[in-house]
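Just one chain is shown here, as structure tokens, and it is the form predicted on its own.
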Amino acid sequence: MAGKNTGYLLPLPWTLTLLLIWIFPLVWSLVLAFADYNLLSGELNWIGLENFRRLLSDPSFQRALWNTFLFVIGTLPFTTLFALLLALALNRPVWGKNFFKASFFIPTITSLVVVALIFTKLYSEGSWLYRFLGQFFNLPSGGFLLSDKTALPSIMIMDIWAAIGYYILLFLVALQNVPQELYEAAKVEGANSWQTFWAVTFPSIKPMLFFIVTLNTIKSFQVFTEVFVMTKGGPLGSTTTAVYFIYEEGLHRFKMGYASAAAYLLFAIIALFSYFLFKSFKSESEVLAPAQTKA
């Protein structure tokens, strides 16, 4: 009996670590998205939608939230392309494969203020990044990150950078998984590279790519630690995107309740481009399973 109760008792830490760490703090940044919540005074005032109407019209939050967007689209699809293209590559018989799949992950499991802190030293002046692109480019003086111009494209090379390796590996796992026998099938029936990719590869990997770009789209709009430690949003704003807006907001100004709405804002946007591209997905495979099924 003794045995039995102490079962009941092992998801304990467990179920703790869940409503104090993930499910307290949802319901409760909830509840500040509706009140005007000042973290110093603790003096909490119901306020309704107020919080929202203000963020709507706010200027700066309108220009984290075009900057995010600029990041997403600026990342989003040379990321995906660029590691399907490396993974298509790694998974022939190449010299030193083994080799470059290390050296493309070995960023992926660095920490990224690491990564950080070596771009910025990277984009700056003194560096002989930008004096080799200085004999070509009239760039900006004092480097990369101090141009409200070359700012925010900089982070977005340094994210691509960064993030591809680990959708390589994806990918790598992905292609490795489609059946021989339909390569086979479609080599009998004389198709060449791209009609094998189109027909056979393609379709295959497609689960894969659903989970990669959904990923890399919640991932980029969440996009913080690169501005946090290279640029502090600046300068004049132009690298604030909606998380360090949010982190400003809350930890800098202590206008708890603002940032909370902030959040919730950009949650129901990141919910909505998963649920179109869920959709897109969706509506695809369904038009590529009856031609399937037919062939």
Second form
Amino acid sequence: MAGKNTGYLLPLPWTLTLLLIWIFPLVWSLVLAFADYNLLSGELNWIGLENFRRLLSDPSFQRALWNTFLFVIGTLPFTTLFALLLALALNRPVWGKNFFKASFFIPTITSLVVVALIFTKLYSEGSWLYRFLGQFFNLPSGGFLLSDKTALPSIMIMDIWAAIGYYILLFLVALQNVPQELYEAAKVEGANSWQTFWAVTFPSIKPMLFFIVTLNTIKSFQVFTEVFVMTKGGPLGSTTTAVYFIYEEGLHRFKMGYASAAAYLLFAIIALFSYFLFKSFKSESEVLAPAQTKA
Amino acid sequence: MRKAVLLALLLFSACSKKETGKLTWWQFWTDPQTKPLITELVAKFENENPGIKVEVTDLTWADGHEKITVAFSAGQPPDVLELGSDWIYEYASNKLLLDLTPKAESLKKDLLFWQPATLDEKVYAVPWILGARLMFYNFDLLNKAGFADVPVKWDELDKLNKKLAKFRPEIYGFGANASERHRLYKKFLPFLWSAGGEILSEDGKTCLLNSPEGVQALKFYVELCERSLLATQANLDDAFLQGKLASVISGDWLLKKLKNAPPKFGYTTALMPSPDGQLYRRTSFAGGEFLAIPAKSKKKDLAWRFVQFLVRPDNQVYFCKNALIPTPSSVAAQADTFFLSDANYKTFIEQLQLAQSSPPHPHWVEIEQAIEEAVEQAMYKKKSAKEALDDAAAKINALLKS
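The form predicted in complex with the partner chain, contrasted with the form predicted on its own above:
Full complex below, order starting with the chain above.
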């Protein structure tokens, strides 16, 4: 048994898993992106770039991309900023710190489906939130998720709430790794707290900030579960996001080629965004490099 | 090394070895009240057919469609499959379901509602447990609005809705689905049919959605919705149970909830209203659970034996009685005193006779979406009823030609 080839056998399970579950679908869907493939009948016709051409002129795909873009713009800055502010607050000796840490983190470990179901109730007409806000504003009838103006923002707000705990935790890790002697040095130099933040804290947590922004961007571009549970893309397509569009095309209309092409377009967009994020962070961090040697 | 390969081969061959007498069944009855009944039925079948084992897999309505689709495309479907009535065409038109026409001949007279299972005059599934949508009314609220009896005509329903509108947001006259995919159309179609409208022409080649009847129906539905509680089906059912809704369109699941926990108010079920109140026009939507045998099943005869067993009147009576479902597909089962002794159950059976299901068409999923988009656009005042239906008809006509 213990021949000289046994060594190759050991990584085999993982290699096979990787090939079958990751690489093969990736390649196969790229192949499908250039074909007209019906999942049920198994018919496959090569149509070249036709899928991509049709996608770019498909108003519902444009709408889905626009909605996704709105979602990213509407959640990413707020999630990051609130997470940073709360992490800064929690990094000080505050009363009940652990309680708050746990409270903020609970939404993160709760299943997103459960969160979405709870918020669906909360956003519906007749909930306490609806009644409370209804005293001050003219609210859409049917609750927040049944109006094409408020449905997407409502999902965004929920998403910020649900995602923030994880990023607070990451920021806290970064904050606790800032070298104490830098703070002491700043104190000796007579820096006020604002100056200390910009000269010491911020540069030190910048790699983490970069990580969080990149991760969050990718995650936001792929928003799906919330839409699936709460609105199914409605009303009037106002919450149809890119991934939900892919899901509808692929698993409801069985147009696997079309869905694959959309998936690869989304991949290209995310890659492009990540590339620019990378570039912008890198060029700045070179200037500030000395401050973050230890981080 | 060689030993390991041998071992792997052995394992594989053990997996693929045919086990005679084992049948796989995918089904949707998962709630704790009904699942035990499924288990009992399966045990009974196994007793009647020694040596046969039925392996049950539970699906949910939320993701069952995807799982079935994936199983088909992977060429690994079960032997017997429970399907929602409006899913049959897409699988049948892709030649994935066994043509049951000769086999079903013997069942034709005993069971109702073959239409959704029939495509090009061939039968692809067997009706099992049916379901009709009908009106649920809260008597206390009807009285509050000055109604002695349930509305029969459209304008009576509208009047009820208007009268109760002043009690908003505590009480609503009518509850309407808004923007709920795969549900919204089931709520609009009864109005379309009651007005005398149709989705497709009889030969299935033209869309008739934008006929004057269709426009009349959508106009009325939109008007009705303006003063109604808009919510998802689950929230509407809840609102009715809490006594906040005078009327709502729902199915047997709501009746079951009402029976399990009787509310403080008086309730009743009634046929859908129609524009002029004439009985034959009081059409509603019928759906149901059908049993199909995938064309790739290796045990077609055994599977058919199991399907016959499930639709047998005595088994249907047993299942429906205990699951509190008033609409078995079997004529004999429907005549059981249990269903006839209850006025609400009788309404369901009566409505079923006046109900239609979506027309069988391989592109139904897309047609459905076009209808829902039109209803939404009219409800949200993006287009007039006429414009919305014209656009939908154009879209559907293009689909019919493709």
